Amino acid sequence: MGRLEGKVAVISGAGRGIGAAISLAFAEEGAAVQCLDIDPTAAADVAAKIGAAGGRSEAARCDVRDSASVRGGVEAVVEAFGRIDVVVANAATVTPRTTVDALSEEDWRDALDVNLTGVFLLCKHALPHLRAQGSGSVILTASQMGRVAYDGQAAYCATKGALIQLAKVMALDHAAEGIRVNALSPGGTATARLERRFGTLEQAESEWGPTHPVGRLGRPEEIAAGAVFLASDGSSFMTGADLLIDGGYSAR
């Protein structure tokens, strides 16, 4: 039996990186997974590899901004498989990194629209069901820029520090409804978003890769790995906690 046998999950920006190491590791551990992402065809291919694999998993589009688009998505999820178990808000936006008077008002909206907002309405339009069946897991990715600063990065920093508190109040708002809610804060880690900072994913393991003091770069499934975690029953006395998987970036 896996960890997640019988369990469904509901993963926004499950398309790439990140959000499409969780998604295939919540399969392998046996878990229904709804694909959601802005591109729908990066959803579908997620979720046609979980099927390939013998699992089970849909794939829609979803616009984490838009209210109707992120019901839409979760309403989704419980026709195709009868309730959700496990919410794992992931999907984020790049910004540019520039400080915070050369920041135009639109990238600024854009960061807390996605990082923030979108994370607020799935979980919003995700807790009735889990309420209902007075059990699940909620996941927030955050990062350890939550804790730590980066330069040029006021926007990602703010927002990312700021789901970590908000994991730490719904924890305390629904744990009296069987449901617990966690942060997971990974460090650099090897994915698209990376390359498109640094030109190339060898670039960013050479420069940025140092400064974690395992001396390199997380990998995705490193992260899922953590995720499988805090959705199984094995964290069943965690919640309102941050899961730092940085590579010691902020221990420095």
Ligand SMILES: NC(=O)c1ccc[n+]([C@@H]2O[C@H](COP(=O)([O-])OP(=O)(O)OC[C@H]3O[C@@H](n4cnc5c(N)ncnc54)[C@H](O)[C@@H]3O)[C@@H](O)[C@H]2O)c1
Contents of the next structure:
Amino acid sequence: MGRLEGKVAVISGAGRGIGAAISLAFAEEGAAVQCLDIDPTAAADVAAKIGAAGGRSEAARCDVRDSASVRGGVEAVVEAFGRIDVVVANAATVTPRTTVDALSEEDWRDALDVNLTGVFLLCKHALPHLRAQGSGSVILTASQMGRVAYDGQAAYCATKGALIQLAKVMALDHAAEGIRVNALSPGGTATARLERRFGTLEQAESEWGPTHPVGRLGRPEEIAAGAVFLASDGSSFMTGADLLIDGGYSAR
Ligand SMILES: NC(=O)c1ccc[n+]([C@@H]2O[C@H](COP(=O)([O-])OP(=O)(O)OC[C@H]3O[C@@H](n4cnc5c(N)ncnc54)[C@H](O)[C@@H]3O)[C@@H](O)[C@H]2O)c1
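Switch from the form predicted on its own to the form predicted together with the named molecule and print that structure.
Now the full complex is given, and it begins with the chain already shown.
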């Protein structure tokens, strides 16, 4: 019996990296998974992988910046699987690395729109379903950079810090309704995001891996393991927390 047997999860940014790993891990633990991504092909690939392994999964294009698109994604989950037990607000954009004076207003707004408003919108549209059931687990993918600063990443760090606070407020607001809300903060994790930032994953590993006390980058599956815990009843006394899985990065 899987730890998420009978549960239904909706995951944004599910098409690759950490979101894809969470989708696959949830399905392995018995959940039905709705994969949302701005890239519909990537989302469909993940859903197909789950289906091929005998799990239940649907995919839909969803741009988390757009309220109607997010509402449609949430409605599609309920239509496909009848309920929502777990929400993973995971999509984030990549922002150019530069100082505030040089960062364009467009890039600043894009970071806020995807990383912060996108999370707000998914929660806003999904919460009524969780409230009607009287239960649910909401997971906001934040970052170790919500706690420690990284030079040249003002917009990213600001949005990730905000998500940790957002999780705390939502935890207070919805605890009496049986809904738990936690942040999940990865450290450097080997995904396409780092490929874009460092050129190649090998470069990311050799440049950034050693700055993590464990001496390497994380694997998406190691972050997904934390998401499974937060989604499952194993974390039933946990809300308003920030689960940090960062190889010791922020312990310094
Ligand atoms: N990889 C890391 O080192 C790391 C570290 C800390 C936190 N995180 C966080 O983990 C989460 C996942 O990171 P990742 O490395 O897997 O990222 P990634 O860039 O590899 O994947 C992100 C996914 O989100 C999708 N996406 C982007 N904009 C979207 C939008 N507007 N609407 C819907 N989907 C959209 C992309 O298409 C992609 O499939 C992010 O919130 C990121 O900030 C990552």
